[in-house]
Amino acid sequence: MTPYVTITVNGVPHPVAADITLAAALLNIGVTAFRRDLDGLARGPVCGMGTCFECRVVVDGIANVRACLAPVRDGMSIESSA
C-alpha cells in the first residue's frame, strides 16, 4: 500500500502519493498548467528532469521551485500562477 501525504494546491487540499515528485503529484490530480509565461500562455512540465524550468511553482512561499525536482512532503503549500 502506498503511503499518502496531503498537499495544498491553490488553497485546496489533495491527498497524493508520498514517494513521487511534486510535478507528478500535480499532474496526477489534474493540474497541467503550472504557470503562465509573459504572453499569458499556460506552461507545464516539458523535460521532467530540471533542465527546462517550465514546471516552476511557488512552494511554501518560495518562488520558482522546479516541481519536477521537488519531492512531495506532507503539508506543502503550492501556488501555481496558471
Contents of the next structure:
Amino acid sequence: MTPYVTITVNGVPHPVAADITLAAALLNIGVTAFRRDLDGLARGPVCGMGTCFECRVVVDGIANVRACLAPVRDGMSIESSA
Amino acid sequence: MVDVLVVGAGPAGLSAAIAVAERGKRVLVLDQGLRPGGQIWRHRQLASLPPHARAMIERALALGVVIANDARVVDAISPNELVIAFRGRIDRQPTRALILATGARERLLPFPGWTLPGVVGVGGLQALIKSGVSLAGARVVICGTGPLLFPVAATAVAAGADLLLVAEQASRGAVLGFGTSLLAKPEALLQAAKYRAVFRKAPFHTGSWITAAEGFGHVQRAVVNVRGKSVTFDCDWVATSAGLVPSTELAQILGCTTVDGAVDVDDMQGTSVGGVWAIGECTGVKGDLAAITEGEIAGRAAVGDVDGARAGSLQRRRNRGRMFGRRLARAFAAREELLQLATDDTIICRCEDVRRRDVDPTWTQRQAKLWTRVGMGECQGAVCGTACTAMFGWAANVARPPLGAPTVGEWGEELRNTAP
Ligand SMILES: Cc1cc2nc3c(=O)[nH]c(=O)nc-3n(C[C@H](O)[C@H](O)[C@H](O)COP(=O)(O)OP(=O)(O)OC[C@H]3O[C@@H](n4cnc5c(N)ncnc54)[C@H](O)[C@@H]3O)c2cc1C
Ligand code: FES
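With the form predicted on its own done, generate the form predicted together with the partner chain in the same format.
Below is the whole assembly, all chains and molecules, this chain first.
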C-alpha cells in the first residue's frame, strides 16, 4: 500500500501519494494553471527539473516555490492560480 | 571542511564521490533533487532502478559518502567555499577541492502554443513521470531528437499513456548513420530495441517535428510536420525539445572557461580554474557511461592520485565517450526549420512575456536584455537565452548569483548568518 499524505490546494484537501513531488501531486489532482502570465494565461511545469520556473506556486505562504523540486508533506497548503 | 565537494549526484558525481571515498578522503555530494541519481536515475523507490544504478548509489553510501539532497548551490565565494540553500536555510560549505557534475538541461525552442500547460520537455515528461505523474489514458505526442526519445517513449507507455506519435527531427539518413556507428556498441542497439518493443504500437517518424500546439487553458492539439505533411493530433500532452545543452552556470560563476557552451576540461577533467574539476554532461552531452568514466578520473585527480587518473584504460574510455558526444551532436543537430517556428506573436521569454516581434535578431544579447528584459526573469535565461543563442546566434547568457532565485525566507537566513 502506498502511504498517503494530505495537502490542501486552494483551500481544498486532497490525499496524495507520499513519495511524489508537489508538481506531480498537483498535476494528478488536475491543476493545470500553476501560475499565470501577464495576460492571465495559465502556465504549468515544463522541464520537471528546476530550470524553467514555470511550476512556481505559493507553499505555506512562501512564494516562488518550484513545485517540481518540492516533496509533498502532510499538511502542506498550496495556492496556485486556479 | 571536506576534502572534496561534488555538485550533482548523477552518474558523474556519484562515480567521482566513490573514487574519492575509495582513497580514504571525506567527500560531500550536494544535489537539488530529492534523491540521488541525477536525471537518468531519477526515482521514487531505490528498488525501481536498474541494478547497476542501485549498486552505485549503495556503494557510495557504504563507503561513507555523504549525499545531501534538496541542497541547491546558489553561489560560489571561491573554489573553496560554496553557498548552499538547504531545506529553506542558507549555509556555507568549505572544501579543499571542488568537482562540478551539474549535468545538462533541455534546449526548448519557441513555437506557437509552446506556453500552453501540457506542453513539456521530452526529458521534462520523463522527469515528471518519474516524480509521480500518472498518464493513465492520457494521449501523448512526443517530438524531439536523439537517443533520449526512446527511453521517454517507453516510460510514457509504461505509465499508461496512449502514445500517438514519436517524431525525430533529424533526417532518416542522419539517424541511420548514427545507428550504424552504434554497431560497435551492440548493447546500446539492444537497449534501443528493448525500448522500441515497449512503445511498438506508436509510429516513429524521422524528419518530423512539431510546428504548433493549440488549446484553451491546456494543450488540446499538436500540429506536427510528419515527413513533409502537416498532421493534427488531438492530445493531452506534448513533449518536445531540441536536444540537451550543458548546465554551466556554476562553472561560469567560478570563472571556468567554456567552449561551445560546455565547460572546458583537460585530460584530468581539470577546468581552467585551479582546484575545480568538471565531469559529465556539463562538459558536453555524451550520456551516462562517459559521465561515469569522467567521474572516476576527476575523483582520482582531485585527491592527488595523478597516476590513477592517467591510467590508459580510463583515458581511452573517456576519449571514446568524447567521440560519441561529437557524433551525437552531428547526427541530431537542430534543423534550421526548428529555429524559425516562432511567429511574431509567439512568446520567446516565458518569464517576462517577451514576444518574437519585440526583439530584433540584429541586436546583441545585452541590448535585448536592456530594451526588452528578455532573459531577466526567474529562470535567468536558462530557457530563452539558450533558444536565442540557437535562433539569433546571440552570445550565451552570463550566469549571475544567486542561482535559482532563493525564496525570501532563505535570504533572511543568509542575512542573519552573515550579520556581525
Ligand atoms: C530532464 C532530463 C531527463 C533525462 N532522462 C534521461 C533518461 O531517462 N535516460 C537517459 O539515458 N538519459 C537521460 N537524460 C540524459 C542525462 O543527462 C544523462 O544520461 C546523464 O544523467 C548525465 O549524467 P550527469 O551526472 O552528467 O548529469 P545529471 O544526471 O543531470 O546530474 C546532474 C545533477 O546536478 C544537480 N545540480 C545541477 N545544478 C545544481 C546546483 N546548482 N545545486 C545542486 N545540484 C545541482 C542536478 O539536480 C542533477 O541531479 C536526461 C536529461 C534530462 C535533462
Ligand atoms: S517544471 Fe521547470 S522549474 Fe519546475
